[in-house]
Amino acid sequence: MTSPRFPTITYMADTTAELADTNSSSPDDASTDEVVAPTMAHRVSGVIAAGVALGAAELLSGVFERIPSLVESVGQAVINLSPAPMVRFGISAFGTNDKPALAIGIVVISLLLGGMLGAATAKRRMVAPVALGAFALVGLAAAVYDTLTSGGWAIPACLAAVAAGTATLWWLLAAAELRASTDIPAAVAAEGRRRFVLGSAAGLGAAVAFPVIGRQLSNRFSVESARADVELATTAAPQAAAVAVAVDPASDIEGLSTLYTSNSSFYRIDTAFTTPQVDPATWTLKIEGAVDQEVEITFDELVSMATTEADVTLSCVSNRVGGGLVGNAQWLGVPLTDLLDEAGVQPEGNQIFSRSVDGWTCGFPTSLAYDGRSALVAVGMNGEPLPVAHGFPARLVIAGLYGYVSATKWLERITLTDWDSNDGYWIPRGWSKEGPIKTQARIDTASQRSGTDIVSVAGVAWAPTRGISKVELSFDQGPWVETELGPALSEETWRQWWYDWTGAIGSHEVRVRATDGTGAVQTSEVQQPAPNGATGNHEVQFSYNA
């Protein structure tokens, strides 16, 4: 005769005592070779147990600063180890929401695996700690791989996840077996049902509450308070910008991008699954490599030197034609050349290779820092210290280059090296070694003004370091007509443009193209973002009514 999966109940008048006997037996008594058909209760138990396991690890991470989040570590490992096509798909499909989408995906997959675990544990109880232990090892390996964490500190989170998940699953499965049994008194089965419902509700509540509480507690470790204490140099805004804002005739066109993109609206694309929290009190910037002398600068020293402001439009190479991965801001910082000159660049140092605190790297020709374009180690953005999400305490801002070769956030190291010795993060993943920003124009709005027969078509165009000299529209494949242009902050920023159109009632299409300051017209040839930036003319449909 085979042994029962869960403890046998001795039927007595006092069903409470029976239940106490049932739940006090050792888990080791539950091993069996009996074939058990998985039920929905088994799967639900596994899903809840997986949620409790994840939540327990997140709660512990929130209580103790050095204990990493296993979800975050796994997410970072997925980003770093994913093939380039998968990364491009994530950015294309989710844009600036790629990290939340990945986190949701990790949690959903974990819960689905939990459902399978519940069904397997119903057959053999020791499956739970073994399988959860294997999952915990994956989280531990990811934490060790993560440059922002101390891998050994993930062990308590792993143990908490295994213990909480196993205990929850064993308890729920015991209650599920009681509720489903047909050969015990009805009162005992009813008590089993009650326990399963209440236990499931409690487990579900814990699975939701633990990570929420953990997230709230982890806010204690944010560097926002240190950022708020930073006092930047008070310099007058560039005259061109002040005049442009004062006379901006496009400011009342609904839907048109503003001259400056707010910090909260500025796009963010990077490989950091979570925003690095860098303490400015201990941060330093090192300049090394092919230099006469290594230089190390503290944050206070950098801030005291940061008196140069520049209006610069940045764009992500993953931005599709007409996309929103582009923004314009006023940056405050130290000219990169000032720091390089202090170190003394040697002839073989023809690549500026920079590294973030999270290990991300990129590089661009040293000559570009000296060709007159704005090239800053920035500490301020739109009149305030850099937002943490945009690189606090310091980042690189290089006009005219896509971010993947230049815009290192959470900057910690600049190495002068030769061009062929080092490749940035994205180069082995199939992107071009050099990444000049291509001329682009975008239609922000094409809508009929209320109460009029006028359709306002408006947008922005950019060709950093070359400027924009003309923007043209073509309606319904017709001839190109020139638009009005807004003020130019500089050759390194976008320009607003607009056009008032009237025509036949019905549906229409409009496409746009820009001409840069050298006279070169934006190409109409369609190219995807990889390997060095998208091309083509942005086109939208609109309706016109009398």
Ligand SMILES: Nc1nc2c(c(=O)[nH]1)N[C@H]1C(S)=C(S)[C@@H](COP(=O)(O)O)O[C@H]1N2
Given for the second form:
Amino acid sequence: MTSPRFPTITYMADTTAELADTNSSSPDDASTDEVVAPTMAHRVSGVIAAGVALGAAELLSGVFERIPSLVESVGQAVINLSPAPMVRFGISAFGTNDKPALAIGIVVISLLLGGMLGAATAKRRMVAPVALGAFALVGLAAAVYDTLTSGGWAIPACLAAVAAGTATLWWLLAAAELRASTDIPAAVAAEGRRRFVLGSAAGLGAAVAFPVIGRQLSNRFSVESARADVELATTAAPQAAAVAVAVDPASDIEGLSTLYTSNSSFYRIDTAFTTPQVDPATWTLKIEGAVDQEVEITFDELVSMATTEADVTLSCVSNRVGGGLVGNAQWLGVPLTDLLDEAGVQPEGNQIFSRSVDGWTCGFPTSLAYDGRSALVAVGMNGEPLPVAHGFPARLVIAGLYGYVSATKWLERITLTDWDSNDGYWIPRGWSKEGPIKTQARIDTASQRSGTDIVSVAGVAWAPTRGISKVELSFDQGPWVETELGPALSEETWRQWWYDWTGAIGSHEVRVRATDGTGAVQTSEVQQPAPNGATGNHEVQFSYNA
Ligand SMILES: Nc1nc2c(c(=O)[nH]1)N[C@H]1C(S)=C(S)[C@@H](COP(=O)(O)O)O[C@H]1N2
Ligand SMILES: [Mo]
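Taking the form predicted alone as the starting point, write out the structure of the form predicted together with this ligand.
Whole complex next, starting from this chain.
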């Protein structure tokens, strides 16, 4: 991409000069609009140039650790600046895929703008560097705003994007115009066509290869290898417990959630567009605020203290009735109260306010950490160091509280503070200050067992810290019938349940309700996730065909 303007066609120098003339005069002369009326080729050129511009920036961010990805910075800025209802919409529409959806959105919008840029640049060459420069400034502003990157390092990426995008666009437009000219010999038009096709193909190749290579290279900067070196206290792997219940019918009901959710299928919800890569060698956790003495602890110290295991079901407040933003894991960590006692909590420290490395915060009443529930600074999840997406090197796991008030990932600081003087990230964005998990039941499957006349209806139910004592189903608005229950790992985890139904051929519907350990039946009142968790009975349709 070195030739900035026209492909040189030596034997037709005159015509080329003439074309260049037409172009340079066109912006001030409305009557020449027809000559450069936007064509498909102009738009295609712009789309390809935009792709090359984005790709060049991504490539640089892969080569140099400090150069941020502009797409990531813009994505993070979109998340941070979006009004809360929009973020909520993103989570409810895309769930765990909200980040890929946002990244695709940013790229698609950039490419569409590129199409417009191609048309505008065909009329006036300087539009390309000016407009690309303006977009680069948006990227730069986003990078400066991004807490995880140092903004200045985005400048080389911005310059690369502007230069690569402008060069590509000018080159392709020149070829496109030559190709489309009417008053030149056919051979020249053919040459223009050839150049346009080859140039487009090369640009397209670069637009795809640059970011792919960049993303690939940037994997070098991940903390995956540091994570792989972590040696956790050897504990009974969760599989041991799972094996112990393998004799349960639950284990062979197809479609039923496993008792433990594997790390790879555990839902992921957070506001971090890029997973924070925290070097455990330099990371520390601070406990401060209303305490007798501040405590600062290294990762190695934390790991050596982490011998407490707890099976805890974690749920997102955004989970809709029947939704997948819930999972059960075996967590390994240090009881939060051990660390708090070391610091010495003072009476005014009635809120445990925590902060992650990327600035996300949340808080819950200090009394809850002391009421006997599992409350861990966790370093392990299902027998492995915390996956990076789930908070490596350390996170909070507090049984019975939705994640948005309690489960800080990439934990960096715990501040003991007054309940009223600090609000976590989601509180001013329309969510309740307190977030106890509501009793819920989900139907995972309602399907005919092959070769039988039985329809297996099965799922999970949870009411962490209260436990589940009963699950009931109602078929076709009929009376409630009790299901079988799987093992209760603890009162802080979900329980599997299942029921063998037989009945008339045709389509049916089934609703579920759970009763918690205190005897309280889950409410059938329908409530949306905001402001403090969805309620209502999950209901599905199924058909039985004999
Ligand atoms: N740093 C950080 N921690 C966070 C969040 C976040 O946005 N940033 N989201 C919370 C929310 S809303 C939930 S539901 C849980 C989800 O934890 P998981 O992604 O491990 O399932 O993390 C919590 N911890
Ligand atoms: Mo959440």
